[in-house]
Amino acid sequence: MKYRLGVFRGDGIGPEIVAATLQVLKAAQERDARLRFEWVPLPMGWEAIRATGSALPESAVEALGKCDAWILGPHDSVSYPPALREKLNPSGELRRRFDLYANIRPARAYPGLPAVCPQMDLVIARENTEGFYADRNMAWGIGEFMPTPDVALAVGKITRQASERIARTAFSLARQRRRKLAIVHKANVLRKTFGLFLEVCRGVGAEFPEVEVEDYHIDAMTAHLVRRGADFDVIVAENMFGDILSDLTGELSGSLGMAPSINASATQAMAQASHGSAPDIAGKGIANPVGMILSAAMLLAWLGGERKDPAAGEAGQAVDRAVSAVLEKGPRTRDLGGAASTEEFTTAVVQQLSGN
């Protein structure tokens, strides 16, 4: 198959780690004649602001409608002009516009790398469209408001439809893995909203009798992850809890700077590393590209499943294995205790992938 992949280079270290990721994807393409990519470069972040005055031009969004998937480099939205900081950031806007409801965030420790939980290997399925995040839970306006200068209110939204589809995604993941799923909620306090989320997730679980199901209050889950993170397989949570827990598990498994993720709907997906743009090291050639490369591997796996394309699925697995092999034996970037540049690390992954 041939896939049209949009490419947003992003801000800070974004251009460096996205370039590294494209090198790896080109190597994956070269090793399998069944797989072909067509790159669609698109402006985002400061590159777009300088050219158009917008951090995410409408022309770029429209172009994605003709893409199978896309790669999103990190954005440095806190540095944007004040008027743009008031708007939804590029990542949030793309999630909203394309209804990318499933944010899938793995956390896995690697042999030879230090980790608080060296046996951790889990996946968080985060609902991506509602909850208490004010930038994406309303059809019009935002979910925060101030009736007086001294009172701030926030509206959280939990719906049966959104809860059901993220639950079904999470249970499907668990069925492919170790067949264990944990539902995270706060239904003991927020009985209507999180009560609905818990009820719906358990209802979907009845369709997956082979999957063992438990549920945990969010505060208890943070303690369990620190104490026995290796016991968990797939965790499903609403938006804010999923965001917080995935940052925690990223650190417990080694480093949030290596954590990958994809944002997916039923028809499109976006590869996006969990970390930020790290402007303090931008342009120095020392950024760790693992999070972005593994996000692209997840994107290939998603294409393999959704498009029923074995070549894409196999390529995703091959990229994952190549990264794991290089992390285990080196070279490693400076944040992992090594001395390799971004380019040197990427070359090692490409060579591993190519069998050289």
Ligand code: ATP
The other form holds:
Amino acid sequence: MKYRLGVFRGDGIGPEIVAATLQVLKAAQERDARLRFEWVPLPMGWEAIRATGSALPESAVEALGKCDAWILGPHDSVSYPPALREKLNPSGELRRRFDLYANIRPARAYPGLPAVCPQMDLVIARENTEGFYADRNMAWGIGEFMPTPDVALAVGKITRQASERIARTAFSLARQRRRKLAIVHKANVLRKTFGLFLEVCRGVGAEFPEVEVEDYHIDAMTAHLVRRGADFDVIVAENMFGDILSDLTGELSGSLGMAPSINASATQAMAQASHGSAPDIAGKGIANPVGMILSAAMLLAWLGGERKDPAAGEAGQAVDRAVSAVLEKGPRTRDLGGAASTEEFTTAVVQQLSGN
Ligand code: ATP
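Structure of the form predicted together with the named molecule, please, following the form predicted on its own?
Every component of the complex follows; first up is the chain already shown.
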């Protein structure tokens, strides 16, 4: 199959790690004639601000309508001009515009790399469109406001529809993995909102009798993850809890800086490394591209599943295996204690993938 892939290079180390990712995807394409990519380069971040005054030009958003999926480099939105900082940042805007409701964040330790929990291998399915991040909850206005200068209020939102679709994503993932799902909530305190989330997740579980279900209060879950992180397989959580837990699991499994993710709707997906634009090392050729490359591998796996395309699914697995092999035997980038440049590491992954 042929896929149209949007490519946003982004800010800071973005252009370097996105270039590395494209090299790996091109190598994946070369090893399998069934797989074809058409690249659609799109402006975002400072590149776009300089050209159009907007960090995410409307023309780029329109172009995504015709793409199967896209790769989003990191953005350095805290450095944008004040008027742009007031707006939702480019990744938030893309999640909202394309209803990318499922944020899938794996946390896996690698042999030979130090980790607090060396056996960790789990995936967090984070609901991306509502929950307790009040800024994305309203059709009109924002869900955070101040009746007086000394009182701040925020609105949380849980709906049956959004809970149901993220639960279905999570159970489907669990079914393909070790068949265990943990629902994270705080229904003992927020009885209506998290009560609904828990009830709906449990209800969806009835469609997946082969998956073992547990549920945990968010506070207890942080302790369980630190104490016995290797026991967990798939975790489903509301937006804010999922965001916080995935930083914890990213760090427990080795390095938050290497953690990949995708954000998916029913029809499209966006690959996005969980680290930021790392302006302190931008342009030096030393960034670790693993988070971005593995996010692209997840994108291939997602295309494989959604478009029922074995070639894309196999390519995703092959990229994943090639990265794991290079991480284990080296070369490694400086953040992992090695001396390799972004280019040297990427060349090693490409060679591994090409079987050289
Ligand atoms: P954001 O708020 O956008 O997440 P941040 O400033 O909190 O950004 P990062 O940009 O991720 O965080 O940078 C945090 C630290 O991690 C920096 O020292 C940066 O150099 C390092 N870092 C982040 N990503 C990478 C990477 N891919 N390779 C090497 N070092 C990285």
